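Here you get one chain, nothing else, as structure tokens; it is the form predicted on its own.
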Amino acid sequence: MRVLGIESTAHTASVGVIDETARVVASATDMYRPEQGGIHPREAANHHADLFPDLLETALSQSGTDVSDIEAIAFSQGPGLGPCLRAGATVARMLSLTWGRPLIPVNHCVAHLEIARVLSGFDDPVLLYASGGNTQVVAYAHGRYRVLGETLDIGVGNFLDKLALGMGASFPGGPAIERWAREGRHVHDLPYSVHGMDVSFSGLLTAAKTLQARGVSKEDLSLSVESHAYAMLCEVAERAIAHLGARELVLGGGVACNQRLRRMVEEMARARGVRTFAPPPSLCVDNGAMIAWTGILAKGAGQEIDVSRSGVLPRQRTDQVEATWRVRTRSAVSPE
């Protein structure tokens, strides 16, 4: 089996192919990338609309795979921008009818989570998901995908991005913060803002450009911010980890690239002899494969729609998911 995934949540537009042993025949994918600030809704989708039929004829090319070999297109319904998600699709509501194939729905931050448990190998993993717009520790239970924490006001990847504009990067930020990050020699304080589950970056925001304006340079202010937020991130997993007995643990999203973060989590995962996996960079940040991934298991599941009932869902919650392609025997987590 093949399935076709189309990726358009936010700046990044991406189709890709996938087949039913999880190798990713083919990835295509585009960023759009804000002359000043950060993504512009309107302008993003409009690169997405642009772009797509570039990258499916580049997928397609790549993979060798003719149309009478894609058995299903997937498409990230949710969450996301809705500009960007209508973008994406539309383009995959054209695909499944003028192709004769089945439409499938997918979450987002569900994909995340599954292109990491299948790269890994891992049955039961907590996912850290860690991205521009979401930051959450998730784990399965009962059917559904549970968040145990997550971000009370914005994603760690958007906080980085905005400090990193602040201090002259482009769009993404990230890579610029732990380029600086390394060449940092002192961590100044800063909030530590973990309540219970949940984490908070706004006023870690606020002072980290306060330190900026008193003249830290962006070496040490990348430093104590990685150093910070990280923590934070590394804490809450720790916790879940701790309530569930859980013995693997996955990250994901954008902001999964980041070595500092990286070597964070193996050590904490070490200490508590948990065994911990991240997805090469490609498939950490957004990109049609693993949409695809999570389509083959969805349609398996016979969670297939009608395009009629395709419209997006840019506030979808990761637990307003039905993963009914999860079979387990035992569950750490109480039903909602």
Given for the second form:
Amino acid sequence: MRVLGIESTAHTASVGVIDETARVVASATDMYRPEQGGIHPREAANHHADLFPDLLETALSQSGTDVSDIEAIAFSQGPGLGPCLRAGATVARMLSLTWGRPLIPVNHCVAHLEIARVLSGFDDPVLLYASGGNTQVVAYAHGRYRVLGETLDIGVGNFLDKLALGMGASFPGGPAIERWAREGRHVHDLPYSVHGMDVSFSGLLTAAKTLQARGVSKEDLSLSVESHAYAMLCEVAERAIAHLGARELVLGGGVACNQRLRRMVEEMARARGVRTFAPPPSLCVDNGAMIAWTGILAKGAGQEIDVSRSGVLPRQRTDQVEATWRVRTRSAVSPE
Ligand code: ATP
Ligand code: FE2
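Could the form predicted together with ligand ATP be given as well, to go with the form predicted on its own?
What follows is the whole complex; the chain from before opens it.
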């Protein structure tokens, strides 16, 4: 079975095709890069609408797939920016109707977890989900994925992007901060905001900007913010693992591309005897293949919807989705 997935929650438009063994047979992606500042939702949506025909053609020719091989169309229904979500949903509905294939709605956050889960081979991992718009610790319990902790303000990637913009980098800023941090020598003190299993980054952003204004080098500033922000993420992930008695941890989201975060998480997990896994960078950032994979799972559980009921859900929460494909799997929290 092959399913085609459409991703368009924010800056990335992507079409992926995956098979039932979770082999990515095609992936075509293009990111909207604002000339100045952050994402403008309508401009990003226009970018996606312009690019989708090409992305679709590329994905289909890459996969060598005849349309008849594609059994369903999955799309990101939420959460995300309304205009961007609608651009992807429109393409998905059109394909579903034209090709006569079922339409499968997918929650973007759940998709980050599911692609990491299948690639890791783990049964019931905790997800540390660190991206631009979201920063959450997620685990399965009682038929749904539950958000155990999350950012109380901005996502960690958003924090890195905002800081990097002020340091002269363009969007996305996380990779620039990572490069500078490699040359850093001195870790300056910054706020460390962990509240139970939640984190916050706005105080860290203000303090980092103050250090920058005082002339701290880009390299030392980057090393300092990475050290603080990623230690906060490790702490909340560790607390979740400890409370659940979990044995497995996966990473997801664009910030999970970061080598320092990966190393810090591995070190923490090793000390607790917990196995970890991070997908390759192309499957950590937003991508259509993870939507297609979650579509395969959801289709198996009968979660197709009629086009007339396929409105996008910009504020959909991870735990609003019934993960019915998981119901027979044992949970770290409560056996079913
Ligand atoms: P979501 O909708 O899941 O919140 P998103 O729209 O933020 O996702 P992603 O592609 O998952 O999109 O993540 C993009 C973020 O990842 C950006 O904030 C970017 O700076 C950050 N990022 C990418 N690579 C790195 C890296 N090497 N180090 C740190 N951050 C990174
Ligand atoms: Fe994402």
